[in-house]
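In structure tokens, the next block holds one chain alone, the form predicted alone.
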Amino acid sequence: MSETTTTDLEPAGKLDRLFRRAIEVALDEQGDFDPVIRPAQNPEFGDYQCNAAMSLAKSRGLKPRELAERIIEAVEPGDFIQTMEVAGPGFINITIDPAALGEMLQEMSGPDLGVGTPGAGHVICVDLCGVNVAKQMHVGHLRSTIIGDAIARLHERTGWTVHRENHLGDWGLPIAMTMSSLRDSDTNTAALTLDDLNRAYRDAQLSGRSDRRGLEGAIANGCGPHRVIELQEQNAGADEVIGRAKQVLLALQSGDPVMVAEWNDLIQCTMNEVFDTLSMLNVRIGPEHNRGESFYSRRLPEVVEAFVDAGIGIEDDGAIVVRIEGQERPLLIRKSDGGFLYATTDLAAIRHRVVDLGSERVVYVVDARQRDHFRDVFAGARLIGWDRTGEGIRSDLHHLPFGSVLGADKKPLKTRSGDNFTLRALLEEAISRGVAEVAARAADEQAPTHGMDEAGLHAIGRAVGIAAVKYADLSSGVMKDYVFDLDRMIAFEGNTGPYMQYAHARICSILHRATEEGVEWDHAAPEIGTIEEKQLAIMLLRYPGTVRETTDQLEPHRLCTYLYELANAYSSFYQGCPVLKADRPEIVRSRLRLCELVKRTLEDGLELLGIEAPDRM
């Protein structure tokens, strides 16, 4: 199929292989012909369609219906196809044998739900989160964190060895300026609070801001002496601040134990808050995933030296640049004053991730504004050969750009004062709304959560609130902007995280009642009889291929779309097919088996998105 990665469990994959061979026989030609297998639009006419005959016939001067008949005749007999017939101008309608669907579901129902481990033996590095020391996480960190975590989870699920890399901004002059500001105020860094740190960072940035152009303009335009003196004092003060910060940085680079201890205090203070926020988000990032700019700082001279020795790094007015074919602007890797740049650090990171860690895929989950930067850095890495692992495998260096989180005014989300929302404040609001919604539903005496204690309701509400935020983000498509609308996100209906959780919880309730009634279904064979059962079975069998496709394409929204379609297919099944009140005991057990498989699939899919699936809601 052109848009779906199918597996042996999915009927579409089996049909694709059968019809590819049949088309070669029907045309008496060798070639890789796409049979264009698609789900049927109307289940009354079949389960799938082969739509290839029209285009193939036209290019060969044949009649489409006649070619379709020849294709059907050439299809090798298979025990999973019930009927095939030509319809319309040359479509082939295909009906799958219900008994075969039941057997496929049995095969899928193992511990891994048929996904398998196609990535076993392969290594990926995911650059995600990317916080800066001395600053709080803001809403801009939301997407890089949860998209990156989902990409990592998907690769882990399919057998890859995954390195999560939280590239901390923990080095350089801005950090030294913050440390100098803390020293000026005699702050005890061992007892540092995040408010202290934020204040010191802002003060350092303000006091270190010079305005040399303003001074030149004031003199040139004959501004009054007060303005000139004011600007002179500002620049002198900024120079003094920068000078003291450079002394701190030099001491830090030299390994001064006092400076190193204070620097570690800054990192610890920042990361305590970061890890607490990441815990709220249900994201798998810990201290072991931190690898900041400080890790690469001592490797930067080696990077420049390697480029120069290879004849790729060229001196240009004292600076070292890398000229990239097709690019007017070269890649600057060392400034004329000997300073290094973000590009130098990123080249060192690529070498570590590909050459040292052996990553065959390196995914940078960084916003779209950095597109040009990564294009140039990747080009530089390829020029010097750092895009190949030690085994000579060419690594896929991939920038996964993402869009912005927008407010109701369709502009980047801000507080009323115009500041960036802290991520923690955003999550706390979502959790508060989730808890209120769950508590309101628990007031209904018929609700499964009625009578639950406050702690239990809060845990479910917390899961609902976080699901609302994460699913809304992941389902929108990585590169798209989306409007942050908690009223819509928190709804239990429609394509939302809480709707998926609610579908899972409803199935848990049915299975719980069946257990109370003493019904056993663990070893029941799924019997596919009704249209609703068949559509649900076909939807379930799409899961392994969807997980693989989502992993390969780096597009979590594909999995979100699948889970929504699965929940809707289950709803249609539940409305049309009584479960506990079915006519025969074997049908009860079969339908319970289907319910359990849907429950497991929803739970597994939500887990891949980093979303909890409560048993009661």
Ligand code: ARG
The other form holds:
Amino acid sequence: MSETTTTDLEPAGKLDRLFRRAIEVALDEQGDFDPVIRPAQNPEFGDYQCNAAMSLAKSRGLKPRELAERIIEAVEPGDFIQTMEVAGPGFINITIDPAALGEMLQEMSGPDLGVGTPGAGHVICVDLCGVNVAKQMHVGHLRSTIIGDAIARLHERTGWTVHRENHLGDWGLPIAMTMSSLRDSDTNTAALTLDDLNRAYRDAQLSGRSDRRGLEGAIANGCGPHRVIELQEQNAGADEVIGRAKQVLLALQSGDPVMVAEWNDLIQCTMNEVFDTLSMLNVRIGPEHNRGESFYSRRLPEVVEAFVDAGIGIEDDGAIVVRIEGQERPLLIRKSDGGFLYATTDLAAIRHRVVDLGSERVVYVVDARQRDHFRDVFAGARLIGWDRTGEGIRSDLHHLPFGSVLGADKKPLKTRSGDNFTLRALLEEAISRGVAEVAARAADEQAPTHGMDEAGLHAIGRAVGIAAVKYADLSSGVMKDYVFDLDRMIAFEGNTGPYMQYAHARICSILHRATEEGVEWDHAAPEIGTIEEKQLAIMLLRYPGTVRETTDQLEPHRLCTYLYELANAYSSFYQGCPVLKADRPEIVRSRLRLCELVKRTLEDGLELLGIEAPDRM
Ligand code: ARG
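Next up, the form predicted together with the ligand. The previous block was the form predicted alone.
Expanding to the full complex; the earlier chain stays at the top.
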């Protein structure tokens, strides 16, 4: 994990350090006092304020304003701060020297925009996507994929070694049931279609569903004999179906070549569709990231054995369970019939990720409904010590639960017929909305896209549609449910993906015009004069810290909020400060330089969210 989130590039970070030291001197006390540096409420009074004097004075019986004065005196002299002033009950208003801001911007303008690589030498695993073989990808997988990809990109950007792990549901009884159902219908799996697969999955689910509770209830409630017999029959049928699926699973587990070939066909068929859909989403997830349940299947006996040998896995009525302190229900890792569970596989996966791969962080981007599962599995892993890397570093096992995608009725998103939306249908809809939006804008003769060919417009429209979906997902906070409302998501105003893209494209147009007019601004030093320039500079300098913080906290919405604020600061700057028509050529160049930095920052930030930034819109 990175040591600090604010960088010295950021004025707030620099002030924090200066004032931390000054407070010690002013109090004549050693201690790591938080100087409480905050952006100023009103830019007329300064750029930042230090709010620490009040509470520090109170607990020491000092006068806050006096202490504030002493702190000001103790601040190390330099040319970074222009003025400091005590205000109100003991705030210190701080104004930053504009020239210092210009220099800091110059420093930030390197290829990495000042972000650096605080994660270098550290390893992380991101458990993302997690689709199930033989089952349609749906909106539930959308979030795991989008959020997981963003988390992975952020860590890559800050220097971490990243393992993207797609923990496919590609093993066990559900798949065996689908395989068995395909055998019943004599389907040639070598020529399997997605429809075949979906049908087989549904059939298997229906015929395998037993209703024991219903039966007991029916008997207890004195339902007529018809209903009771009906349910009895259904249960017998279900037992039979499940029995045959178990045979298939056994054959598969023992490596029966025919079964293994059929199983591979199922995976191929599912993954073709999955990767096709993922390619619409512009995420970096490919077959090389597949590490599904099957990968761990052979390790499960030794996982249980390790728990038993350590005295942590205890026999309970033929099953093996792990007792977890403070919890009534133990963690089941082997059933009494010898079968293993979802949790057993996840324990094997943790061992692989932490002990074998050396991950100091394992982030599970999985539906909030699996919260208890991960709580228990993490507890089990800690008990046996699989939360420590080979070098003995304790890994941060982290479930990043996400909320549901809701329809306009605030219920989980469904089609009109009540089915789950397929991810593909959803994305196709978003893309066609994006294309329509871009085409409508291109009709305007002033638009930079006017006269562009259809393929070009389509590419931009596609990027806009996908940006709308991804940004809406990432900006609302991972934990929250959100309503899938394409009208709102695709709007070019407000905190949306298309707005961010549009802000970027508008700056591209200005830079383009400048180039056409023969203006050079390559090495121009940014000169900060107006309030808007200053606000924009301060905002830009927050970028590296924001990226680090977003990465550390696993909160992509922080980066979204930042980009939105940056776009707004740019807007105020653009309204208040003419760029190409500025009074002096140096100012034209300086402002172009600012424009370019904003453009690069927006582009970089969007890239970290997995969102494209077209030059024209
Ligand atoms: N396939 C699982 C599901 O759809 C998600 C996998 C999540 N990752 C994990 N390591 N358990 O529920």
